[in-house]
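In the form predicted on its own, a lone chain appears below as structure tokens.
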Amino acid sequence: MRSHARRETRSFMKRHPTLQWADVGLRPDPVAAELLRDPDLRLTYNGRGAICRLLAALPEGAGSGVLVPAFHCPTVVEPILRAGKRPHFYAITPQLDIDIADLRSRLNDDIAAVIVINYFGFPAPLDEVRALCGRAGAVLVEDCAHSFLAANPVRPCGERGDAAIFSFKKLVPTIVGGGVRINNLKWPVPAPDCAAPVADTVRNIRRAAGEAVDNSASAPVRMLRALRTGLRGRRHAPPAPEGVVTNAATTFDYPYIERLARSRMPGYARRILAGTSLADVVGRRRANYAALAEVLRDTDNLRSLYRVLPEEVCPWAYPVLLENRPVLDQQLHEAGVPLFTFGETLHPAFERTGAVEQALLDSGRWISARILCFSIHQQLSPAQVREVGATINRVLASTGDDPVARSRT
């Protein structure tokens, strides 16, 4: 009976969070408000629209080239195609640092901007970059996409670029939501002038508010979300096409729809950022990311990336790299671990670069083969997340993987 309990309790563990009641409050937050305040930040509907108004904005002359990570989500190459750019990739070495050496050498007058992700809301090292882009008069963006918030203070962060890249809903459940912050730019970049659509606006409040009702403790929602429950349970998905493996801790679907894109952030969308309570968001990830750290083995399969959580770093997930991913992580998914992947597909862009860059095209292709999350976000207590963690120490076990203490040495 205890362990059933405790398989019941790990099923219900989401990947990302979802929208609670107390997320669109009355009160608003002091540090969304700030930021919704800041008269250089353009809100728009989703990440990849803030990446392509900014380079659409560029000047004439500014070059036709962007420099992005070898490693990356398409999401990100995307944006610069549809601006009327072209992508050139540089290295990125298995600790997810830059190879300054390499970005050096791509460095031209074609290049417009360098983009420089900060993987999982652990700032890359920005210096260097910021005075090759200097000497080269190429607009530096920091890709704060996977976390827009720093702690110590609680702060809106991305402030090192002339640039920077925001998604909101990797942290806070607004569903959608992006924005680009001018930090040192000499030239206008406007901010979306149309709405979403109004079926897309009724299908995102829907899901909103059903997750709301998910997650009430109240009786009467109690009720209504039994109902919706059964509901649900008599509509039956369509079995997958033959030959399609389904993973549920995955996604490789990432469309780019021209109208969302230049669309602005929609009111529900503010409301839920301004509701939330940001320092709690920042203190419980932290928490969390901590708590698992503290009890995750690294093997000869699992290494993290990051064991020790710089003070000034709100986390977007607990990255690994995983050997034997395709098979370990279906394993740790079927055990009841909230995990998910970044960087699984990269873009077509990428992989048709030729084979004299195998070297480059190895750097990102390796990482892609192996990088994976576990969750740490603010609906998750820090037992739980010992309970993940040693969940996935078994599951490894399990598999002959034995632990070699590498957090240790």
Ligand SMILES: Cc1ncc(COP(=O)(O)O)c(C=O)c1O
Second form
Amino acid sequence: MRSHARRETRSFMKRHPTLQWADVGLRPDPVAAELLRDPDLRLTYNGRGAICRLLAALPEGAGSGVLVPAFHCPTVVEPILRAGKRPHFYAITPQLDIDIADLRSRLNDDIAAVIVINYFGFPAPLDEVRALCGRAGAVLVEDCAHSFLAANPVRPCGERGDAAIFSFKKLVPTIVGGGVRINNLKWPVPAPDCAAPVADTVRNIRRAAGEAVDNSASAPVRMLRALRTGLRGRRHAPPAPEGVVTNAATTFDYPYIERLARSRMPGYARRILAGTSLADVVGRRRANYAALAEVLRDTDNLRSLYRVLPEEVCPWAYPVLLENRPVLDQQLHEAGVPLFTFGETLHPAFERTGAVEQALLDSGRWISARILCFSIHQQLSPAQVREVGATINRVLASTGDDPVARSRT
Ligand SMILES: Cc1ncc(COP(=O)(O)O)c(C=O)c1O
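Please show me the structure of the same protein in the form predicted together with the ligand, now that we have looked at it in the form predicted on its own.
Entire complex below, previous chain first.
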């Protein structure tokens, strides 16, 4: 995920939600409570740890290969290698659908598992994949890392495969936290038995507390913040305009740290998850998504991937394909549009395998070079998101990019 961190000070709208005091409140959220009590869920430090844990538990003789989409985040591929398996890739269409014929052609006796990603929280159609996996004896892993929630009714998703992967921090400001839920496996997947190092816990709690202070509206806390900022010589973001939540700590990178990936989900992350109103998260994200879809115009250069929001989806972001992205995303960012990328860098193992197969390589790279995500998270309001949509339209129009008819979905 590209961070745009160096240019963060120009943008007042955060790209991702950050902690607010209310998130650590004492009123437990019923959906989160049910999730955290689920006996089939193994809570891990992060989603990559969950993938590794699941694959490492596969029985001997299951096969050494794991099929994974050509368009991915490197953190989906690295745990395959760490679990002692070999990643193989299948093609993804420009609409982000699974290329079923390609996937079918790659299934063989040595494939132990197939990972399917629900990109941005939109469920990939799984019926055919499930049937193929069933015939090939491969485990179907539904990667729900982008959104662990479904809407209408609000609930955890990930019921369609043999196992599901979660990464809570994408939707809720838990800082870290992931899990693997076992739906249908005949062998055990043990829960992690070690805690993250103390230094990591201290660092993350400090970061969480800093976010909560930055987001606080109370006068004494604001004074504390001013003092803190003063003491640091104002190294961080300038004060936000009234009513806008800011945070400088929005940089994400994706190293695979073995010690952390093997650890359980820390208590502070569980606490934040337990205290967050997940119905609120789902409702606000959906409202913001709809608001952006209403205002944003597709153009010759910009195409919305999912203009229609299915009623069961809790979206991570509003994804588009953008031609000439390196130039245009910079202009959008400078105009204050909260945005980020996903899958901009593909795993080196893909670049190596793909090099032998040009069509496969192209399938991953084509999307990787164009994808852009607009933020629609719960701490933005529909009014802000509409304003963002108008800004995007304006920036694209200023480059001579013409709107196209509304019929595309
Ligand atoms: C599809 C997908 N799966 C798994 C992961 C890993 O999640 P985490 O960052 O919690 O390790 C990511 C991370 O972005 C992801 O995009």
